[in-house]
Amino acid sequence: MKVFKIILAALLVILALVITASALTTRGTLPTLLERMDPENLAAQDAAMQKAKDRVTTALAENNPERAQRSLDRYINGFSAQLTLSGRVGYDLFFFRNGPSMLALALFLVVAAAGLIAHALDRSGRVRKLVLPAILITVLYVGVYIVENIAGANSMLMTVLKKGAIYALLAVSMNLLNGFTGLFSLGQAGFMLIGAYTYAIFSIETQSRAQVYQYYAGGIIQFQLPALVSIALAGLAAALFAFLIGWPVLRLKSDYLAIATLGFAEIIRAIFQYDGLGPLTNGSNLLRKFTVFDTALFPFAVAGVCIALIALLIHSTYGRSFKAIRDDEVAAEAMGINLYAHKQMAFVISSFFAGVGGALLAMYQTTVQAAAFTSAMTYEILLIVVIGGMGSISGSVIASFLFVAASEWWLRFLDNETMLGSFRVPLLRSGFRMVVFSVVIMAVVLFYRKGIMGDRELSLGRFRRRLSHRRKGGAQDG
């Protein structure tokens, strides 16, 4: 078995090298490909075909690869009958059009090969536990990259994936407070607002500040920070506000805490629209022209790292203290847990990641305005937490993608009037989508009272145990 794994790993590495070589060698061969696709020069005899071909060469001369790719697709789709697209030409054309995706696939093959070799040579068993999670994470990110290159960055699928990743971080950060610590806070939108504004203010292009702050003489900040630094500052700003608010607020319990944090979110939204702070926040006007992400891998990477840090915190001694406070404050205090200090810690950390999520949301929306961060945004995040399961990280992640997909994509056809001949289908009109969505949410809550995952987590170890148990059961039956 060990030899077989090493041989398979070697074959995967060879395949990865072949794919990489093919993708790299075809990268700059578009002019040659155009000639090989039309060996008889039929374009010279067809004006429309020549015009389509010229669009490709013009985009290439302007060093605009995206436009060249679109023009090439139109050229091939419009004149596929006249072009030679088989054999070596078809092979090179495939790698030219899908070069980035093929390079990502080659990376996955290398990771899989490394995992096989580590699994075969490891005697202690420690490395084996890390192999499958590493391969699954690589599959996730490589899959997102390939889907983005195939479906397009502006497709509805990528919109759902990008927004779902951001909402997953926001839901997990809220679950840390509401689900794992038992503090019912409704101030999430306020901390998201602080994070979004902090990020936007410090990442606006310097040459564009006069245009953005046109009513406030260009604003008081006249420099630009890198995106990652601005995101970190967004989280720190939200954490600072949480620390200050936590002093009086965390003395409250239950509904009183929820009302106090909800009031904070509404107050902070009004303050950020105050004209007196206009040189910093731009008043009630939009903040724009700040750095945004070009690929879905960015929010996936940032959200993934943040969720991993939250998971590590929950499985630490601090996380066990949070759960003890949630289950019974009197017993937790009797065991020596400082209730106020741990509540403050959970509140500040949750707010930090809410600020990071707000920064990512600003990058996704490309503009920031305080009026958009209403209490309804907090209720959306709370709804995701409840649907996924209070006290379940994987439940919050799953529910985030399902929530965004259902609300933004799957049910959108219900907003369009539909005619079957001369008969108009009743109820299908603008706004009906949200009615059906509300009914779906009610059904989920009724049938899954503890949420999709409850307080459980997705576990590879549990999956292996169930699989081995079924195999043993089948062997005994046989």
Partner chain sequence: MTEFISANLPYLLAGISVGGQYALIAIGYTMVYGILRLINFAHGDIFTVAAYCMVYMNATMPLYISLPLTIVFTVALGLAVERVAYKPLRDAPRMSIMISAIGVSYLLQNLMWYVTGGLAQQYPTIPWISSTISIYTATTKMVTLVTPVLTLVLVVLLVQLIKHTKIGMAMRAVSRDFETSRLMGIKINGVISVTFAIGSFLAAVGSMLYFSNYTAVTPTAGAMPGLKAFVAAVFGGIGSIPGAVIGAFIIGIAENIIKALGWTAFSDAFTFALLIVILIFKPTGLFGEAVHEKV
Contents of the next structure:
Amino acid sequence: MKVFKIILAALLVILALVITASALTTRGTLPTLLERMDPENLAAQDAAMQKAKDRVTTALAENNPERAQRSLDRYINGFSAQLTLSGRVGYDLFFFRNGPSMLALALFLVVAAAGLIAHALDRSGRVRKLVLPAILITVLYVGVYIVENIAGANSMLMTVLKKGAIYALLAVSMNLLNGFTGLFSLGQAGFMLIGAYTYAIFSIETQSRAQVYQYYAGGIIQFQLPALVSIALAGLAAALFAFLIGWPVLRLKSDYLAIATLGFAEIIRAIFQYDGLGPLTNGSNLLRKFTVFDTALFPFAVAGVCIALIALLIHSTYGRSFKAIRDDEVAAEAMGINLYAHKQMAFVISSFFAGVGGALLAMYQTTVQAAAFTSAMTYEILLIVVIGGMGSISGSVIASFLFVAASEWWLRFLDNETMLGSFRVPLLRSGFRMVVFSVVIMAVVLFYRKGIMGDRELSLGRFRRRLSHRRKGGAQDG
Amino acid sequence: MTEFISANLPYLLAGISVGGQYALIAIGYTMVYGILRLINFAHGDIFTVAAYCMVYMNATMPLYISLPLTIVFTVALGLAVERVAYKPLRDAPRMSIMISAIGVSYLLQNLMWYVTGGLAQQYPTIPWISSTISIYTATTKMVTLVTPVLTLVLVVLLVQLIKHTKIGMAMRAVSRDFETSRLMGIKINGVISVTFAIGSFLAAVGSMLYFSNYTAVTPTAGAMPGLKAFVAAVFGGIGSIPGAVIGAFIIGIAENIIKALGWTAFSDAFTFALLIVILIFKPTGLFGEAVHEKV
Amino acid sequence: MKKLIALVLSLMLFLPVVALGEGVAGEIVIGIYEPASGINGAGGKQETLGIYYANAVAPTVKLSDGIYTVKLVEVDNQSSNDKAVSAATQLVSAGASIVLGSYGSGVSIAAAPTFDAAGVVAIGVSCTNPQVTAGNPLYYRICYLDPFQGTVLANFAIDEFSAKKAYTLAQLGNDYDVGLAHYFTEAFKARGGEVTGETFPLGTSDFTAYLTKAVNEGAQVIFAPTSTEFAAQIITQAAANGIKLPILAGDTWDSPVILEAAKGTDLAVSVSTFFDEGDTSSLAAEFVTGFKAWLNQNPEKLANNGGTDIVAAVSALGYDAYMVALEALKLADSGERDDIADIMADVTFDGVTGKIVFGENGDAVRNQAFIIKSDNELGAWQFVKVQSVAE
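Return the structure block for the form predicted in complex with its partner chain; the form predicted on its own was the one displayed.
All chains and molecules follow, beginning with the one already shown.
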């Protein structure tokens, strides 16, 4: 058994090596590939074909890889009859077109092989436990990457995935406060705003500043920081602000806390729109031309790391103290938990991640403007937390993707007037989507109060146990 | 001096009239909070629905029918929201009811967006109160003068109702101690319904006055006045009706003074800053009673 | 069980990948990126009407390999910058060869990077802020720009009302408002005038304080280049408060909403615009009669135009934008995005709003604006003059 596993692992590694080698050797070989696809130079006799071929070379010369890719697709689709696309050329072409995805696949194979070996050699079982999660995480990231390469970065699917990942982080950070610590805060949009602006301000290209800050003589900041540094600054700025307002605000109870944080979010919005701060914030005008991500892996990676950090925090002693405060403040205090310090900590950390999420949202939107960060945005994230389950990280993550996919994509058809034959489907017109959507949300809030996950987490162990339990149950029935 | 007055009279008039309109909304907030300890986030949207009702009904009916019908419809809506969204959660944690309120607000806004197509609608002109008059050097609409008077009349009536009728007594009892009054045989649900009915009635009246002045109705038009009215309720001491009214007038006037000073960007922010200051230094507001947390 | 459902639903995220494809052969998709709701909804609808009318006039385009029908795909950007990305993505994934829009500069600026990344040419119809095209190589525009419009209006204010002092009122965070107010102020000051100005936040309904301020500061003209939703309130409140100052605004105010609000008042409202309904040139006259007849056929269309058959300038621009897009398709002889991008700068067209030639940054070269004023008795626009900067 052990031998089989090791042999299988070795095969996987070899496969991975072959894939990597093929992908790497075909990189940048488009000009030669073009010749090999058309060995007899049929294009010389066919003007349309020559034009299509030239488009590819022009795009290459312009150093525009996306356009080269599009032109290549057109060339191949349009003239597949004349072109040599089988055998060795086809193989190389496949690897050329899917190079990045294939590299990602190879990575996955290596991880799977490593998992198999660990499974075979590890006796204590300690490493074994980590194998499955490691593989699942690799599958997730590799999957996202491959899907992105197939569907295209601008497809609706990728838009939903990107926004979903960002909302997942925002929802989890809000859940840390509302679900785990029991502090009903409605300041999320304010902290996101601080994060988004801090990020944007520090990462606008220096040469574009004059254009962006056109009413403020180019603004006062004339340098550009790397994206990750700016994101960290965004989180820190939001955290700092939370630290400052934490002192007055956290002494308030439940709904007073909610309304006070809501108030602060509104005040922040007014301050960022203030003309006097224009050289820094561009007044109330759009900020744009800052660094954005070009692959969905970026928000997935940043949000993933942040959510993992929050999960670690919740499983630490601090996390247990948070839950104690949520369940009974007086009892928690009696047990020696410093109420104020712990609330402050949860508030500041949650705001840090809200700031990071705001920065990611700015990158996703490619422009940022204070006017968009209204209390409606906070409510939206709060509703995600409720749908996912107050006190469940995995619930918030699942709910975020569902929420974004449903509101941006799946329910879109409700907004379009539809004819079935000559029958005009009633009710369907602009705005109906959001009505249906909010009715669903109300139903969750009223009848399904625990949300998708309640306060439990998605856990492989439980899933496996339940499966085996069901199997046993089934056997007994039979 | 005359110049100063003529320059600032319009601000003062605008402040007083908008203050009166906030007051009518704020009463709804403060009464509901007093009894259910619930910030009824949907109240501002009920206020907007009332405006849309008026817009649509007035298109087909004469004013003397559409006006009372709007009020009836708004009251019915307030009661329905309470029945559907708050009553099932009566024994749930307070956070759940508040979330439900946010959900209702979201639903109402989306519904209005759907029905109206998201475009601003012109509010119908109500004769007499929409007509213009001159006061000293300022010209304004009649509604500016009607609002504070009507507000005060309604408040006095309401206070009489609460002080001298049986239902008023029940309301006071419930707001003092929910559980005990339930044990004493007060029909809690009835009292809550009456509270919502009164709140919605005043919101409908407030909406008529408000939109006679500021005639564009959009699905989110009520959100800001709603929040400000809530701040007014907290400012005056939540649960206290005179407090809410005084708070509303202070906020309405202060807001316009801020605008007169040229700090227009901060006129909304100021309201919230005021709220936070009050919450920190006197959480019970100007006239509120101290509530002690029991273990 | 719950978890299972959640899991299945999450997996559904990945399903429809296959469904996304390019437009069907024999059909070319033109995307309409316009607001149908929100603060610019009314104007966006009129612009969209112009595009649909153009489509009714010219439903097909003839390329060298056959005749293609043009399919219009419309998406509502809700006048909101934060909805811009997903709205734009929708058009991109619907396979739009070229995109028209938007009414409102902010949403256009916000969507530009999305169109750019997908290689789609966008034609700005009535977004006048310079930032729409600056730095966005694939964004073109057929209307004039705010620096021009601001100067025109400043000149008009000085020449017509001999104003020495102006008061500007703009919506906070609205690129159109703030931009136009900025250029007006620059031009007005350059001719020795004095300007004070203020901005109001979204959701404002009380303009009395601002208007009072304008009077108190001794302004002789109010410049309020806002969206129509606020415009109606500014006019009614100015009338209610007995403010008699002339009010000036930009192209957004060329809308039935303004006429309705100003009707029966004694306010002088003057507006600069792209097109005059009374234009007697054959192209324009033909368009006006055709468009009116088309509108009057269908009550729904009439309602979208604000309930009247007055031809808004943005409808004329929408018509021209569609025609320019057809010209581009013909010149490129292809519905492919990249082909269109290559030739777009060379497209020219004799439109109903004048000759369209793309110049610097992909902006159409325009050197004149129409000034119209409201006739408060008839509830109609009255042509005042054609104003250009050189005067």
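In this text the structure is predicted, and so the values were computed from the model without any measurement. Take the two forms, find the largest set of C-alpha atoms that superpose within 1.5 Å, and that set is the rigid core. Numbering follows the first chain given and starts at 1.
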Taking 2 Å as the cut-off, check whether the CA of residue 91 shifts that much or more between these two forms after a rigid core fit.
yes
Aligned on the rigid core, do the two forms place the Cα of residue 226 2 Å or more apart, comparing between these two forms?
no
Can we say the CA of residue 37 moves by at least 2 Å between these two forms when the core is superposed?
yes
